[in-house]
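Presented below, as structure tokens, is a lone chain in the form predicted alone.
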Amino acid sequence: MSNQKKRNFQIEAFKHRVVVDPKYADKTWKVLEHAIHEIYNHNASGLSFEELYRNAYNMVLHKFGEKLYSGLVSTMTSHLKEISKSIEAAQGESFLEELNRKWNDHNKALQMIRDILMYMDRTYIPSNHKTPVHELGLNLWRDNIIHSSKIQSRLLNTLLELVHRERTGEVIDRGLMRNIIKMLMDLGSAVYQEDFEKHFLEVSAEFYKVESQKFIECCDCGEYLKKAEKRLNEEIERVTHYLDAKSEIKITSVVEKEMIANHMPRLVHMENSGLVNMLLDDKYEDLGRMYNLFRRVPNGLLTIREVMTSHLRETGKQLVTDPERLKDPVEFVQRLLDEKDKYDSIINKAFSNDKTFQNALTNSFEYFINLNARSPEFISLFVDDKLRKGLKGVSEEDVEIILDKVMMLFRYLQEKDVFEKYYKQHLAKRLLSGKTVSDDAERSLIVKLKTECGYQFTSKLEGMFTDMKTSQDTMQGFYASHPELGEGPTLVVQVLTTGSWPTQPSSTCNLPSEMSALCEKFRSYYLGTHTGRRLSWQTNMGNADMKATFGKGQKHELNVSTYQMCVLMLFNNAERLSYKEIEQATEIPAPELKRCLQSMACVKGKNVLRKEPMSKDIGEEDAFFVNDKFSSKFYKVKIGTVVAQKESEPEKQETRQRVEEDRKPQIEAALVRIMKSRRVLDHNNLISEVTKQLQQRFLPNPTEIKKRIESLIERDFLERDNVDRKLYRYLA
């Protein structure tokens, strides 16, 4: 088989000629012709399109599909002219119906002559770079009916005029609408776009930009944001009925700039109904509305955040510059977390929680909460307020809900550090008149405290609880070591940290004999048992429950202040004590002396002594009695010191001094661990470093920075460049 030699076939044409006859391409297309006039005449039953198409398929087998193709051209070109006159004839609403009609034939008669000219479609066509047979009858139906002169504007006006009838609240006939516009779209996005989608948007801006106008003029805002709601509805769903898909972007654009972008400052200022008007009233569905509007246009939701920063802004500034409200420091925060409520619920439930809206409210809340500089204090006292006895018979959850809102106004304050120094106070006041609502409650803030600025911010306070503790230990070990004192009077002491516990004046005062000779025995057990340690008396801090019988024998149980209580065992040896005689018997203080006085003698329902003359102040000249005449319906009396509630004047001095002089270390502490770091940096960039690492706790003013560098400077830890004298250098 391989030995074999290759043989190589040849097919050779056929020797004689093939002669086509010369009126064939005639007689052919004549045949083809009949059936296109047939198809479109409606009478397509009677064909044979098995004979069609091979008679199409000898066509351009023989190369006549120039003839073929040209032929297709002039009569389906012939056949649309006369549907064109047609459709013109026809007259009102039947003419789009004819339209519609026609077009649904030339459709169907398409289908048919594509079938039959199947071959010439897939070979003759795209060799020759000719129009295929389907987008050819389109691009003719285009040409010679949409494009008519006759046809074009009529068809233009006539969708139009619908789609104003639509708008003006009559009832069309969709469906048909949809035809039309399918086949402007089937003819192409051009023949749509040009012919239909840009003079409907002219139309359109027209239209509502003369609504827009009208509404505005005689609707409130809430009123108008409904009709414009409503539009944008309509058009929306008209997109979905019967226009193409991607108009929706384009007549929504258009419905937004006319009825809302163009109306915004006057739609959110609007008098007795705009943006202020809605947040007053807590109008959550206008809000929600505006808000969903305005978030469709540039610059929108801007515009709604500016006119509510600055109108929150003005409110909060009113409310903690007002002197009236300065006098109720508990009301005060009260308002404020009313607002933060009442804004949060707003932006809950009509801002979608929108994060840049909560954002704003931060701000603001930052900006006014800190223009009175009294605002730590307050909050503080709010707290002291509620742990003492607002928080009585309320849950768990809603106690953590009050201590969380609390932790959320104290993260604005910029002087945390003054926050701290007030909390002190008051938490040792509560602490040590047992006067806490719940020793939960008083831990779950420090941890919340801790958690924002971290352990050195709570360790003095956890440090009270601790002495707290260990105090009621050390008094079970002074009574188990003296066994003798259980009949006479009761001595509780709480052994204070003097570093831990706000510092206090400390002021002497004479206890009355009974108790001073047990306070000496208690001395004594404490320094036996703690080595190195030093204990004075802060009788200003304590307080004592006293037996006392007035006129009649009336007896009541007295729950007083350590001050009170040395003033009335005086009356025990006197009837009648002039102030001045008091004054020289407990060497309290004047001032505290005359507040001790005032509360029981000037306060009625707890008026246990009488004072001559009778007046609201206590004078040097005054004289004291026991008043016989005192009743209370109830068997514990409880006379409180008469002390502002806010710190006076001097007090606040001597506060802001001591915050002051607290910030000194944090300051220095701050520059030195920058300066090592850094080694060599400016002082611009120093000052913003301090304050961006000292921010968490107070807002550093660089004027005291710009001291406490000079402070380093001069004690060697930096030093000033000897060329730019801007430039620090750190010593190691």
Second form
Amino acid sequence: MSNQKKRNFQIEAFKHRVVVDPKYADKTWKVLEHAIHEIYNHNASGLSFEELYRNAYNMVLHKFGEKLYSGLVSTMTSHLKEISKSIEAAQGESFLEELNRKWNDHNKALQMIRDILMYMDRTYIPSNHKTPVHELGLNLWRDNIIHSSKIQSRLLNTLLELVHRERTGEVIDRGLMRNIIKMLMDLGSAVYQEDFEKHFLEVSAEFYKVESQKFIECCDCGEYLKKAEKRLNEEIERVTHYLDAKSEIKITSVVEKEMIANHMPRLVHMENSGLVNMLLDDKYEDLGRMYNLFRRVPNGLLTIREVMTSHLRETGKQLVTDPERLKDPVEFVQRLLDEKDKYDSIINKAFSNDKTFQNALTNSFEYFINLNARSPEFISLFVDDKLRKGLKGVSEEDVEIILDKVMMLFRYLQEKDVFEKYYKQHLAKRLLSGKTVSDDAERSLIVKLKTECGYQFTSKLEGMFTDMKTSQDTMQGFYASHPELGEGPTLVVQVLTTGSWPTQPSSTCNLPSEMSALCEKFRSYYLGTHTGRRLSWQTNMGNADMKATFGKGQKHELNVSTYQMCVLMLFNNAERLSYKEIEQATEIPAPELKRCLQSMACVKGKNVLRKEPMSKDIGEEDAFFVNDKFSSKFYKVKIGTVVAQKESEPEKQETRQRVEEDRKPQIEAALVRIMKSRRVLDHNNLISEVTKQLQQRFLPNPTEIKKRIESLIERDFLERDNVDRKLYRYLA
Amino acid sequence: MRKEDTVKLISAEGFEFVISKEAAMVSQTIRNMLTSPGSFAEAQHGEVTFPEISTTILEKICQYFHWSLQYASCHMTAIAKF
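Moving from the form predicted alone to the form predicted in complex with the partner chain:
Everything in the complex follows now, all chains and molecules, and the chain you saw is the first one.
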């Protein structure tokens, strides 16, 4: 395109009817003012939208926007003042209805006005930074109606009155409430909060303060919580029905504070119905309710947890130190398991498996189980009882469940090495007397212990099982190679590896000649196949089955210990034997001999021997005869089975001592390990490191550790630093 | 088309253009006129008079409405020149 064309291009101004009439603006405004009046008087039908729109458009176009706008403001204001009077005049009930009706009218009118004045809304208002029509209408309503002195407080009081009536059980017009509240919300959140919500919360707080005081005087804990829950749900429902959703959190925290937080200690410790009673009576529903309500307030759950923990520790401590309970270890452990089950189910059902509560439970159990130093022994006895007879006929899954529960208790023990010692003893007795109910159950428990504590813990136990198996094979081999022995007494030998089995010093015992010959044959057979080994007979751990015929011809099969067998065999060659004679012949040590004679002569139903005199105790001068009048309804009679019992005092001391002895090398090993890697370490850190390493097995005593350190220093494993006496150095 | 779906636009000279409501509502102003809550005359009779708009202009406006409707839904496909 050339420049010339550009020059000739002209745009004509749009030809519009230009008004020169000075009163034009007034005339136009009059039309609009009239229209607004008609709209407010519900007389708008018949008005021409187009005409009004055009008039407003023209006013703005001809720069009379200011006049239009201010005219609008004053017209609306005067209408609103009239409306305000009519609302004030409304009596009683109809006050809110009138307000609601007028509000709806106003909104409708406002929309119509805005539609007509759309052009001004879009052009004049933004460029002159005025409030848009709709917002203007709301603001004018707010200023002239809501904040009018006569209406403001009356509105608030009416609303609060209605809420109060609903709280006391009356039914109110919720639709009307919703509309009024919505009106306040539409006017802006500042209006809603200042003119309603703030006061609503204050009044509610007052109301609930009074109500909670009333309830707590007359209700017990469970009832009170029910009421509190009900009120809380009511408030939430109230919000959904006719309040702003944002108010929910505010009103619920008011209720929580007044009804729950302020009365928490009193509720929890209430006599006869507080938390402790609920725990004792397994009141799952009440406990669940308490959990849900307290969860909402700060420190709520903490309070529950603390009370539960202290109660549990108290109960546990009583359980564990009650002398009555201590008489029966199996019962003792069963009670512990029952207590654990009870609380597990409470935490599960009422506290929704909350981890912090589980931890509190674990801590409490750890605390009181270890208050009784005999807990490891008792747990082992419990397992022993179960494996001997308790698990007979129980399904495999149930067996697993019981063993898992026992493992849980085991975890709480601090002195796991004590448990190991007892368990070994009891296991040995079970294996040797062949009294275990289920091999699978035994092995299952070993596996669980291995998972828990590592290979070291269970290696010896597994060794014991291996020995039993190997012995079976050895016996088969022995009889296979000596077929001529099939006629005589049957010998069953268990060959035990010394390291794996609990050591017991064996005492002297003269076996009857038939037996000793057989034993020698076995010894030579065994040493023939296994060179370089030494066999020593543990006569204190064996048993024997003997066939006996008594005076009247009654035959019985007797199951006796080895010692008892030796004593009885003597009576094959003698009618009467004195205590001294028996002692000489058998060379069994006195206390053992007395015990075995007692069980054969003084126990009803097992008195295969007769003693003169018939006293309970064995005296040096007593004489013994075979009891020809012996009778029993059973063919097989068991005498003197070696059952695992809880230890007597001296035995207990002895075991404890052995445990302490065993701990010394373990502490030393840990010390050396730590020092070897650290090279230099100070006293306190060393103690804490050692404790940490050993805590899986037991809790070492710091004084003991100190002694071990001294011992290591003497043996030149460690040395003290010359300058800092608290520092230790490793000597390679 | 049924009567309820149409609206009559009347020009300054008195020409009546009967078009569908949907087309007329392309204009926000006409939309407000017809849907405003008050019972304005326009909505009641279904007629809108434009005393200041000439017939030729009004005709063009109606054409614009229909053109706008036609291409309201599709995005970039060939839009005819208006």
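In this text, all values refer to a predicted model and were calculated from it rather than measured experimentally. Whichever C-alpha set is largest while still superposing within 1.5 Å between the two forms counts as the rigid core. Positions refer to the first chain, counted from 1.
Relative to the superposed core, Glu612 undergoes a Cα shift of 2 Å or more between these two forms.
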